[in-house]
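Shown here is one chain on its own, the form predicted on its own, set out as structure tokens.
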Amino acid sequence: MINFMLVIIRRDLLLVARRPAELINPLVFFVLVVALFPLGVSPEASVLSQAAAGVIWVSAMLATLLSLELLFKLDYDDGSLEQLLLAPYPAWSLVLAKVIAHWLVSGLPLILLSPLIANLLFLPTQAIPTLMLSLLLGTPTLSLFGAIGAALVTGVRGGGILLTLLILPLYVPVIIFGAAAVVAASQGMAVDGYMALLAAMLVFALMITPWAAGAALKL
């Protein structure tokens, strides 16, 4: 089963390498949202530093949503999803492998790019490690929760809006605690509680979402 998952991850990464726009688009969207924020609010450093945590987290969520609709859709359209589900392995292993590949393409680059974005928004330097750690715990959770919505709208024409409506309520707690952790770090307060909650949500998502998304795909 592990070999099966590794093959799926390698396959999805190769497909992304052949279609680099799928990798570039979320990153460009993430940077554009953050870059346009000072134009619409204020270029003052004091204002941007206070809003930096929320802006970065909301931008990361929107960038994740941008690529979620294609998580299973392309495989469904060419018939390979049906063949993968007929393989002698549980459906949750397929879902987990595809979520890992999705996070490597959409979540990990955002984490690596976050220190630069934090400097653009004048986030205090001491909060940058907390920002990266919170994204490291939170972005996999976003991908896992998003897999349920992506599985439910697979095969539905124009399912992007429906996908957003389905999974936004699940994203709200992750954004709240992720942004709160960064704000607390910028003010010199303890962040252990926020990180524990983010880790707990990640564990919960790992326990529930692969099975739920696998069942949705079979339906």
The other form holds:
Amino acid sequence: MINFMLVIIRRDLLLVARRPAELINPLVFFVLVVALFPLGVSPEASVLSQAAAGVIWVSAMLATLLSLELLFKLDYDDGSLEQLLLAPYPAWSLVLAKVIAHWLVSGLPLILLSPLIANLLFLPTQAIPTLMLSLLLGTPTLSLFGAIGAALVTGVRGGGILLTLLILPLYVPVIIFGAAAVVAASQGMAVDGYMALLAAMLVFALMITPWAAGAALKL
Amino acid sequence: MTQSSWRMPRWFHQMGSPKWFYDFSGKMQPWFAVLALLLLSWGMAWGLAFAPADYQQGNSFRIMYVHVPAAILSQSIFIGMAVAGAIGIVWKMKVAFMVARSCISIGASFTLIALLTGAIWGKPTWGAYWVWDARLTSTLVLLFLYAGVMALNQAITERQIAGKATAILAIVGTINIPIIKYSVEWWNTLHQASSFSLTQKPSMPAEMYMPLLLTVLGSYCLFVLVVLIRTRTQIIETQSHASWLMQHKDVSGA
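Alright, leaving the form predicted on its own aside, put up the form predicted in complex with its partner chain.
First the chain shown before, then all remaining chains and molecules of the complex.
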């Protein structure tokens, strides 16, 4: 089963490597959304540094959602999803492998990009490690919950906007604790509690979402 | 594999038969209609006209007799919908999916009523239609959850698949409701200390509390009644080819 998952991860990464736009577009979107805030709200450092945590988290969330739409769609369209589900392995292992591959190409680059974005928004430097760590714990949770939505809307026309409707309410806890951790860090307060909660949500998501998304894929 | 000796009772499986459910719900319907009418009119009349006015809020508190039942039902219905969906998935009952489907728009309506009456009540009491209080926010998220379930249910045309997909989403949503609720509560206490708390119930005298109990129970009966009506309609829609329905007195008109 581990081999099966590794094969899937390798295959998905290879597919992305052949179509780099899929990797780059969500990142450009992420930077663009962040860049809109100074234009719309205020370029003042004092305003931006206060809003930075929330802006970065909301933008990361939207970028994740954007890339999630294609999680199962391409495989569904060319018929390979059906074949993969026929493989003698549980559906959750397929989901988990695809989510890991998705996170490697969408979540990880976001984290690597976040110090630059934080700088653009005048986030205090001391908060940057916390920002990266909170994204590291939070974005996999986003990908995992998003997999349920992606699985449910696979094969439904106009699935993109539907996906956002299904999944955004479930993201509420992640954004609350993710952004709160960064705010606490920029004020020099302890962040262990937030990190523990983000980690707990990740473990929780790992337990239920591959199963639920697998069940949804089999519909 | 050893066979489990414990089984679900017979009536439970009978519920899964559209014909049986149709007949059974037809018999239950008038009872719930009478109960809902009785409890709601009694509770509303008592609450709106006869209960003593609040010493601080005056008469504006009386919206509570609509607001509180709606808020309670908005959450119960979501859980009920998930339970019905889970039953549908586990025991492969079409009727359970129909019940879950019937719940969606009723639950969304109650959530909307709770939010609107809350806003109307909030203006004279707090001086604002909307505040980012923990309870208000989590109710708003609940409304979004209903919207997602509703959109998914309508996007998939094949009833059976729509039922299963909706059930999965409702179950995941229900597991998340407590997490969302507590995270919003913590978030709120982090940002600002709430100057007014809905969580601590003021100790109410019985003349104010009893009508509330009646309207809550009446609303539950109304909810069951509407679910039965909507589920029966769906049975007629989907079973229109079935011979038992053609010969049924409700349809043949004899």
